[in-house]
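Encoded as C-alpha cells, the following chain is the form predicted on its own, with no partner shown.
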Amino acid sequence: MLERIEGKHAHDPLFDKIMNKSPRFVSVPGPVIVGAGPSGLAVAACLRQKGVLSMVLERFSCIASLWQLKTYDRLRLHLPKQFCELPLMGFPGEFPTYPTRQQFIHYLESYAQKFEIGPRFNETVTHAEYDKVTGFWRVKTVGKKTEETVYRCRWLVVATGENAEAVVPEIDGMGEFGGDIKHTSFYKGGEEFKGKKVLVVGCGNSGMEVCLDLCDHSAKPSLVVRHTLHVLPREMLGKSTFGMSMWLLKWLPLRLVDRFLLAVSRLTLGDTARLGLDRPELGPLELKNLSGKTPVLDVGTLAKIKSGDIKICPGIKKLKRHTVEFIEGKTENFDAIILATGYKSNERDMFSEIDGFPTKPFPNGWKGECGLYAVGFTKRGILGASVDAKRIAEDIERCRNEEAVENVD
C-alpha cells in the first residue's frame, strides 16, 4: 500500500509543489530504533557490542528529551542507582545513591558517547508498514522542516517508553478558571508560586514530590487524592525498600514480602489513612505485579501532611473562576493547579489501544511479528528496559546470523 502511495505521489505535480520535494530513501542495514530515551540507548548498545550497528531516530532534539525538557528541577532517581543502570555501564562510583536529575542526564550522555550512537534528531515517525513481500519495514519520518525521510530495515524496535505523552483530563469548567494550569511536565520549579494556593492534581511520586517542593518555596499546597495508594518509606532498616524488596523475593513469597513492608511502613510513618491516604486491600508489591501501579516512596511529604503544610483534598468535581468544586461539596479558592497526571505510551502496532503497551505481558512484550520489537513498556522501570534490550540485541543477532547462513547456501 505505501509503495502504490508513493508510487501516485511521484507523478503527481501538485502533489510534489505541496510538499516542495520527493521524500528522501535510505537503506539501514541494521535495526531502526525509534527513540533516544534510556530504552533506545540500552537496545542500541547491547547491538554494537555484538557488532549490529542501528540507526536511532529521535522526535526532539536530545537524547532522553524526558528527563531534559519535561521534568522539575529537584527530582533524583526514587530507587538506588544500582537498580537504575542500563547495560554495558554503571554509574560514576562518585555519584550519590539516588543520583539527580543532572547526574542521570550526564550518565545517559556518557553512555551514547561510550558506545558512539549518534541518534538522528528532530525526526518524528508518522508512520511504519512492514512489506510482505520484501520481507522490510517502511518507516517514514518528518523532519523539523517537514522535510520527508522512508527508512527500509529488516528490524524495527519501538522504544518510545511508557512516557511518551501526558495524561491531560477533562475537567468541567478548565476554561473558566483563570489560573495557572499546568502538567509537570512544564513544571521546574516552585519559585513563581511563592505564597500562592496551589491545587496538586495526582498523588503519585511526582505529585507528593512537587508538593514538597512547592511547601520549600513558601506555597501553600493541597493535593487531590482520589484513589488509595501505598506510601512507604524510600528506606527501612538502613536499606532502600527496594532493594530490601528485591532480597526478600528472593526467599520468601509475594505475599509475606507485602505484609513485612506494611509492618515496618506503618512503624516508620504511621497509619496513613489517618491522613486521608488510604491503602489498597493488594499489598504494594502485588498490586505492582497485577496493574503496574507504583507504590510511593516517601522523601518527606508525608511530615508535611501531618504538620498541615500540605492539605488532603477529594476528587473535583468542577472549576469556576479561581474556584475549585470538590466532589463532597465543598468549593476552596486557588490561584494554580498542577496536573501530576503522569504520562502514557502513544504506540498503537503489537500495542493495546486502550493504554498503549504491549498486548502480550512481562516477559513477553518485547518480540512481536515481522521483526517488531517493543523495549521499555514492562512497567519495571529502567530495569525492565535493560532485561527487555539485551533479549532484543540477543535475538537480532541470532536472525542476522541465521540468514547469512541462508545467504551463503
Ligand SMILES: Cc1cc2nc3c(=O)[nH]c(=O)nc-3n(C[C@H](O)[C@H](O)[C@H](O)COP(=O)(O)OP(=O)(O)OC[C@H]3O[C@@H](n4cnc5c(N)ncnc54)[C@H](O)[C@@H]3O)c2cc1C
Contents of the next structure:
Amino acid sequence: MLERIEGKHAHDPLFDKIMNKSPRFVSVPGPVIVGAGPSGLAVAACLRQKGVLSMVLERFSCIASLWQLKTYDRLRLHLPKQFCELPLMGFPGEFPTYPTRQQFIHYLESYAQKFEIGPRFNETVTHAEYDKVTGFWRVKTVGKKTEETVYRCRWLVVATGENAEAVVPEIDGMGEFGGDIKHTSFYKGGEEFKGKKVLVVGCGNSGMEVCLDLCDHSAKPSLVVRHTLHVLPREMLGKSTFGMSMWLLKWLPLRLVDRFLLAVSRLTLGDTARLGLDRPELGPLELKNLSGKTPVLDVGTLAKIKSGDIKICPGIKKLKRHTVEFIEGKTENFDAIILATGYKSNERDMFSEIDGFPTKPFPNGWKGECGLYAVGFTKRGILGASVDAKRIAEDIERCRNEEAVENVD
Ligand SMILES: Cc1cc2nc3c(=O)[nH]c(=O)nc-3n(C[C@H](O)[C@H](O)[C@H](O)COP(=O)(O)OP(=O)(O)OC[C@H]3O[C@@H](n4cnc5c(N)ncnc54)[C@H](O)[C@@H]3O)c2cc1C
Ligand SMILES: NC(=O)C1=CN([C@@H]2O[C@H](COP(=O)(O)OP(=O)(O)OC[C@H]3O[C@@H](n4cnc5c(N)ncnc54)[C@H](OP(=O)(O)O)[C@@H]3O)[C@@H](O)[C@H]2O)C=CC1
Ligand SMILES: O=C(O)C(=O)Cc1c[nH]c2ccccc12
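Please supply the corresponding structure for the form predicted together with the named molecule (the preceding block corresponds to the form predicted on its own).
Full assembly next; the chain just shown is listed first.
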C-alpha cells in the first residue's frame, strides 16, 4: 500500500515531508566536481586522461550554463582563442581568432563528449562538510523537485565559478520605476529596445558591449560610470592586446608593460578622460593583479561614445516612475534600465561552518585541506582555470597513488 502511495506521490515535496523521507545516499569512488562549466569540465577531462572517473554535479540542465543561458547573442571571446582553450583539446582550426558564443558552446559540448563527461543535471549543491572520523566529504544536493541526495566522496572539487550569481544593487525607488529593469544575464539582444531610451548601469565589459548592441538596434543608450576604469583596444599594432601583454611580460616588468599599454591606448583611442571615462591611478595589469578588475577591451563602444550615440552619466541617486535622478541632481526620463553590475561567486554558502576552503590567492588557492580543491577562482579567466585543472588532477592522482601504496603496506 505504502509503495503504491509513494509511486503516486513521487517527487511531491509535501508528501516527502509528511512521510519524513530521508535523502538518498550515493557513495562515489572518485572525486565529486561541483559545476559543469569550463572549469569543472577541464578537471573531469584531466582526471579521465589519468584513468580517474569523477562525478560532475550541475544545478542547471545543461553544461556551461553561464554561456548557454546567461549571455547575450553577440558575445564573442574577448581574448584570442589560444588563451581560452581547455587542457588536452584545442579549438578547431577553422574557428576565428575570437570565437563566437555559439562556437565556444559547441567546443565545450564536443569536449564533454570526447572525455565522456556526463554530469548529473538539476542537482544544486547546497551544503558540503568533511567528516573527520571517516575521512570523507558529504555533499548535499537538492534536485528539481526538492528531492535531496547526499554524495559521499574522498575528493571534492568546487567549480561553481566567479560568476555564479548576478549582482543586483539596491537602488532607491527601484520598486517605483515603471519600465523594465533587467540584469545583463537576462539580456539577449537589443531588438525589444528599438527607439527606447535605455540606461545601462555599470561599465565593465558587459555594460560597454550591451551599449554598443543597443546602438546597433536603434535604441538610445546612456551609461552610468561612477568610478574610474581602463579601456584598452582589443588589438594594438595588429596583435591582440592580451597576447601582446603576455609576451611583453616575459621581458619587461609589469609597470613598464602598463606604461606601454597606456601609451598605445592613448594613440589609438585618444584621451578617454575627455569622454567621461577617467583612468585609475594604477595601470591596467597592476590593477588586474591587485584587485582582479578586468580592463575593458573595446570592441567599438568608444567610437559610439565619441560620436554621442552613447551618453555618459554619473551614479544614480534614486529612481521615480519614469525618471532617474543622478547624484549631481540632474534628472532624465528612461524607458528601461539594464544592470550591467557584474556577478559574484556562491561557493562560500556551501561551506558555512567549515574551515579549509582555500582563501589564499593564486598560485596556492586551488588546494584546500582534506581533499578539497577549487578551480576557476583566480580571476584569470579560462586560461587560469585550465592551469588549476591540470594541477588538481595531478594532485588527486598523486594522492590516490600514495593511498594505494599505504594500503599495500
Ligand atoms: C559575459 C562573460 C564573458 C566572458 N568571456 C571570457 C573570455 O572571453 N575569456 C575568458 O578567459 N573568460 C571569460 N569570462 C570569464 C568566465 O569566468 C569564464 O569564461 C568561464 O565561464 C568560467 O568557467 P567556470 O566553469 O569557472 O564558471 P561557470 O562558467 O560560471 O560555470 C560554473 C558552473 O557551476 C554551476 N553551479 C554553480 N553553483 C552550483 C551549485 N551550487 N551546484 C551545482 N552547480 C552549480 C553553474 O550552473 C555553472 O554551470 C567571461 C565571463 C562572462 C560573464
Ligand atoms: N567578451 C568577453 O570576453 C566578455 C567578458 N566579460 C567578463 O565577464 C566578467 C563580468 O563582467 P561584467 O558583467 O561587465 O561585470 P564587472 O564586475 O566586470 O563590472 C561591473 C560594473 O558595474 C559597476 N557597478 C556595480 N554596481 C554598481 C552600482 N550600484 N552603480 C553603478 N555601477 C555599478 C562596476 O563599477 P564600479 O567600479 O563602480 O564598482 C563595474 O563597472 C568580467 O570578467 C568580464 O571581463 C564580460 C563581457 C564580455
Ligand atoms: O574576461 C575576463 O574577465 C577574464 O578573466 C579574461 C582576462 C584575464 N586577464 C585579463 C587581462 C586583461 C583582459 C582580460 C583578461
